[in-house]
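This document opens with one chain alone, in structure tokens, the form predicted alone.
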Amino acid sequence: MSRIIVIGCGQGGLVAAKHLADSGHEVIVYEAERRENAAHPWRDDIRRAVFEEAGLAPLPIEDCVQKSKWKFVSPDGKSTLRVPMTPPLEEISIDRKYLLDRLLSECKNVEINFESPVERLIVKDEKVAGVVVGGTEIPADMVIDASGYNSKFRRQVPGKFGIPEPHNDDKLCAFRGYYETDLTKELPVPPCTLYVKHLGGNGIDWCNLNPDDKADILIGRIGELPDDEITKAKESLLKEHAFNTGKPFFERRVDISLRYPAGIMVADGYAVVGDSAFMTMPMMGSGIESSMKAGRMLAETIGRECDFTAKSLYPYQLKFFKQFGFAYVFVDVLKRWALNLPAEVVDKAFSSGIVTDEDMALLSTDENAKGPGAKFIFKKIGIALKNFGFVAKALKCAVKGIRAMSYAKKIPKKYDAAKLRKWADKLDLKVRK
């Protein structure tokens, strides 16, 4: 019997250890945060199926939130565009608190530990072989870093493996915030509402009536959010929602990945799942479908027996770029493209056509960034062509976001750690250059 360490209580690093210890081995989970702290305190939108495509029971019906509508306005104002609904139930509003919840109790096998900090990895001859908790070496076959988007255990593996670090502009440094409601004031039709490049900022923000009936703002910038820019935009906020009290349940910071899938995910005795992985939609950074069937993914790689080197794990980064890593960077290089547009593009954006209601279809949940076709393509570039001021960028993003996206199915079949490097290196600047 193997022993298997996860750093962290997220999404993947849970579905992965209940997985894991129904195999046979010995899991043990290290979460820093105390019980009632291990989840962020707000709702997401995921399918209601990814429950039973990580391989865990379904989610009652009576437990299920049907997902509200969303609206993008303009950064002018003066344009929306609003995101399609799916059937009844089939994508969900789910609180962070009771997934980690139905998680837990899934790891039936499963020792969880929190308020346990993992200090630092074991490295002996260059393989991960354990971790540091209170001071105390804690030995495994194999640690699965969850432990999210700031983890600081990649930068510990051995540098020959190539674990990646992200940019600066990889990330959404957010703001978010529940307050309480008058509902006796307007109400937002539909309930969620985002604002692109608001109040000229380089990211969104947004003004939302959950399904609680709480307000929920939420502020994001590109690489870095100013005390005074969450000032700003939240009094434009709390002014244009008249609902929204402004007094707060809780207000908190939180750095939001916003990039396409790791290009290395393995190395001997050690996996990234999750946000560590970088595992979240580039438009919208929810990354818990994603999350969770990786877990499922990391542990049928695993098995009942395994040798832990990065070939015998290679075979779940592969299953993952293969079945839908490959369209997150598609994405990642539309988002870049768009959020380095100038705001009066944006505008025209919205208001030509070359945008439009079906197309938001790609800031949904995670199922629906499958990649455009090529239909999908010269539908927006001859509707580009028709506005002259859209041409070379549109056209410009779409080849680049397709060359990215071929390339990154071109992941090597077979682990080789000299081939993996590469093929991730040249993927790197496909996306950014």
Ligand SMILES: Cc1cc2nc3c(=O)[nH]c(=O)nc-3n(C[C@H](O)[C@H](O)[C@H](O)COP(=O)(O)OP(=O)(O)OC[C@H]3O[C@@H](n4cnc5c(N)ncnc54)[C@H](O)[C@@H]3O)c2cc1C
The other form holds:
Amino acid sequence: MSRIIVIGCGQGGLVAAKHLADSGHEVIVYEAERRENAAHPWRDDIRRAVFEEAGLAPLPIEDCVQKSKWKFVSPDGKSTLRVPMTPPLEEISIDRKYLLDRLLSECKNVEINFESPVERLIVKDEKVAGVVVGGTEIPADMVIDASGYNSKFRRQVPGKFGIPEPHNDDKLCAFRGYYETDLTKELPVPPCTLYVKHLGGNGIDWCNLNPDDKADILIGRIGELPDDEITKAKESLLKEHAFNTGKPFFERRVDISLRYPAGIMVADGYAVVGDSAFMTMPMMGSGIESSMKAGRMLAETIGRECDFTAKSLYPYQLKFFKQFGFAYVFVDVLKRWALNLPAEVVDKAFSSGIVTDEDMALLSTDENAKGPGAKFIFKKIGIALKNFGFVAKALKCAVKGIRAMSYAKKIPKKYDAAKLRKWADKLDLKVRK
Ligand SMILES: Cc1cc2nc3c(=O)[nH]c(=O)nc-3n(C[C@H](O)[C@H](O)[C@H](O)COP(=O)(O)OP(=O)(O)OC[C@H]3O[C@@H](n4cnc5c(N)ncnc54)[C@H](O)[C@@H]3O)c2cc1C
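Mind giving me the form predicted together with the named molecule, seeing as the form predicted alone was just shown?
Let us now look at the entire complex, which starts with that chain.
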């Protein structure tokens, strides 16, 4: 039996913990927050089938709440696109605290310690060999870093493994709040409204009426979000949505990963999972799904017996890239291009039919998780062809995305630290340049 420590009780960490404990390992989770603060106090959208796909008990149907309908508003506020719905309860709105409860109930054989922030990793002979909590050294055969986007542990891993750090523009700096509602006022139809490049900002804002009748505001900007930007955007959203009284239940800042997954996910005695490995689909989310499935992949890679070297853990990274990573590289390239389009061009895309409701469905569902196939790529090119001014740039971007994805697929099939580092560095250039 080996001892495995998981830092953070997010979805990826807990799914890995459950499966590893079921395989007979001693698994200890350290979570910095108190039990009641350990999950965000809001709802998010996921596919219902993810639970079974991650090897967990299915969600009871009576606990499932249909995902709400969304509309997207153009930067000039004049045009909207609606996101068509998937079949009933295929995608659900899930309360994060309920999600945490479900995951914890799966972790029967796991020792879970709340209010126990990990201070640092223990590194011995260039191998991660445990953690320090409350000044005490806790040795382990392996540490799973599930501590989120701002993990401080990635850079404590010996440099020779090259675990990457994010760039400043890899994140959406977000402010999210829940507010009391006045249901006698005009209610939004559909309930969720997302503003693209709202008030000229580089990012998105939303103001929603949630299934639990609470108002939900998110203000997100790429790279940085100054306080005065929050004040300005919030005032505008409250003015447009009278049902939102502006009396907060809570308000908090948080970072959301917008980039492709980490090009190096393993080291001797160490692996990253979830947001600490940037496992969201750039700009479109799905981080809960990717993290839960990654947790299972990691546990299956470790199995019952493992020497916990980077070489033994590497099939986990290969599985993740095959199922999600290659596609996310393509989406990342599209995202960087789309985010840099001037607001007038986005307005034109909304108003001229270059982008349609159907495209919004394609972009907001998980169809791309298997990889953007020819259908997606040619569809995007077809859309661009409808507007001549758009053509050159769109084609260039699609080609660049395909090239980056094709290069990603050249990921070393066997672990070789130097080759992997070279591949990861070149991939980064291909996505960013
Ligand atoms: C506003 C917002 C909306 C989102 N919407 C969606 C959505 O609709 N659908 C979707 O699929 N995904 C969504 N996501 C993304 C999703 O939340 C993440 O991708 C997913 O939860 C994986 O996160 P994580 O568990 O890796 O990290 P986190 O959720 O950040 O969890 C990390 C945990 O580690 C703990 N921790 C940190 N440091 C330490 C330490 N030193 N010691 C011990 N514990 C520590 C933290 O307290 C935290 O509990 C959204 C994210 C945000 C912020």
